[in-house]
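One chain comes next, on its own, written out as structure tokens in the form predicted alone.
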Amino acid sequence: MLGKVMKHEFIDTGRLLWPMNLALLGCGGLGMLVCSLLDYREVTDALILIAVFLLYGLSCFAIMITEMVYLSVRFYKSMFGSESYLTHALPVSNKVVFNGKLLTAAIWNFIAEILFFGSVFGIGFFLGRALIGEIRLEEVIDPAAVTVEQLTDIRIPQLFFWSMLVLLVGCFSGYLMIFTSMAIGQLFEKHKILGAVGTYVVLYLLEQVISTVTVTVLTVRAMGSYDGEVIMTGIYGPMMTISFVLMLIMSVALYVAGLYLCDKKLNIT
């Protein structure tokens, strides 16, 4: 049943989100094209490049925010709002519906993130090629990899592995916080949406406080001095590990709470 729920979600949401993701891809392609064609020694071309970068950044931000708002509103309407009676009348458990909507939202988020980071890398490559001249891909990646390893004391494969883990968990954690906030907000007899927004703000601030305190403690403990210079090498590995563990713990807690409330504590009267 989970597969059927997700298939239905992808078909419905894809009518809007596929064009939006194609637009995101198009923004990246436009940025790469501009970087490869313009002459940066000309003032006019440099101004055009700045305008294109601003347009690219604003477009990517608008597309990703619109996607998040659309999926969040869809979740609220179908679970607690005007469409909730139809949703809960289906021969599918609330747990399956919750999981299906969460997985669908996370997959859309993952697609958007991959397209965004891929386009940023592509624009950076073409921009560097235009500024420096004809370069090969390995001529950019190899020196950058050596620099990153020297600064962080983390091997590139390990860094890539942790980055992918953080990206995957992050695709879930953002929507988990939104969905669980809505599940808590619907418990209010009045002002359900306001309750959901307030819950989200509290959860977000709590997450930021925990992350800030953790990073600060790690930084203070890892700081050392050598010839009057602060040595930070070696802090990034433990910081990434602990940050990931905290994100994972909070995501699991939000998932359990959201699933329980959607399954056992619905208040759609």
The other form holds:
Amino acid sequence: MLGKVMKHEFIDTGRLLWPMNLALLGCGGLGMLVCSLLDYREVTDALILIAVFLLYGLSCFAIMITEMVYLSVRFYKSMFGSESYLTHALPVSNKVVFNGKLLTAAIWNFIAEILFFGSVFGIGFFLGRALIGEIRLEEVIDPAAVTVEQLTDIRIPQLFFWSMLVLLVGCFSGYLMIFTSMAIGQLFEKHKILGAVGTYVVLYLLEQVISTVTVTVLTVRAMGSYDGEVIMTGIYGPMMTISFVLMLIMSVALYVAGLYLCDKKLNIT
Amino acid sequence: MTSLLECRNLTKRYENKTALSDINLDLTAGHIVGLLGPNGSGKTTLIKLINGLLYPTEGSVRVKGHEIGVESKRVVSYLPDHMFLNDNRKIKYILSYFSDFFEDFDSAKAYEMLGRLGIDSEAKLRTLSKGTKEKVHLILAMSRRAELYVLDEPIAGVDPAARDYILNTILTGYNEQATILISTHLITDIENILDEVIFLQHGQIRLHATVDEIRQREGKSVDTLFREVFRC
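With the form predicted alone done, generate the form predicted together with the partner chain in the same format.
Following is the full complex, with the preceding chain placed first.
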């Protein structure tokens, strides 16, 4: 049944999200094209480049925000709004429905993130080539790898793996916070949407406070050392691990809460 | 006879209001049951509890012995009191959606009913009039070979001609082994098709009897009795 739920979620959301992701791809492609065609020594070309970068940044931001808002509204309408009367009449457990919607949102988020980071990397590559001529990737990557290793005590393949893992969990955690806030909002007798927004703000602030406290504690501990290099390694290495663990714990807690509320405390009034 | 629908000490309370209080109810297969009561008597709350849209504060609801969940939803066909479909969808897609999820959904029957009404399955729902949309919703509910049909106010807000069509569809469309629980306050229109009635008042069952019992015992029609019981 999870497959069926996801199939129809993709059909429903795909009508808007496929074109939006294509637009994201188009923005990246346009940025790369402009970077490879312009001559930056010319003032006009440099101005065009700045305008294109601004447009690219704003477009990516707008597309990703629109995707997030659209998926959140769809979740609300189909789980708690008018369409919920059909959703919850299906012979599918509420857990499966919740999982199907969460997985679909996370997959769309992952696609958008990959397209975004891919295009940033592509634009960086073409820009670098235009500014300093033909680039050999090793010449850029090797010194960067050494710097990263000095700062974090993590090798590049490990860092890539970590980044992908963080990206993947991040795709879930963002929507988990939204979906679970909506489920908590349903517990309010009145002003359910306002309750959901308020819950989201509180959860977001809580997450920020926990992260900030953790980083501060790590920094203070690392400051005990006099060696500059050790200070940096002492901060960045554990900070990445702890941030990831915190995100994972928060995601699991939100998942359990969201699933429980949608399954056991459903109140479509 | 074993119960198709079984409510035990069912209570639903909202923050400062009791919508249903200590309901005990058994419905067996093969009957058309009217769930009657004035506005705010708890009809929709009871129906939502049967369909898992609300969780009970106390007590339990069971359908064919199953708690409300996947197994109960397999055998219950639910028609809510308002539009619940995505307006941007073609009717054809909605039929395939129902086919995908409900094993008992009879697509051929749905297409045949749509054809009889001259509704184009390629049309998007938003292009249809309110009355036609209501008919599409009803066709979807009645095209299932369910064991319990739960219809919430299916004839409210439609003209008398459409009412006749809806009642006729309900009567000709359902499996006679099944039970229909139909909520309404338009009693005169449905009195003739009912086998049993349940009067709900202030969240409690005021009366549960067969239509024949009411006529013999009270010497009145259900409509007349309803007006007496719920006189303001």
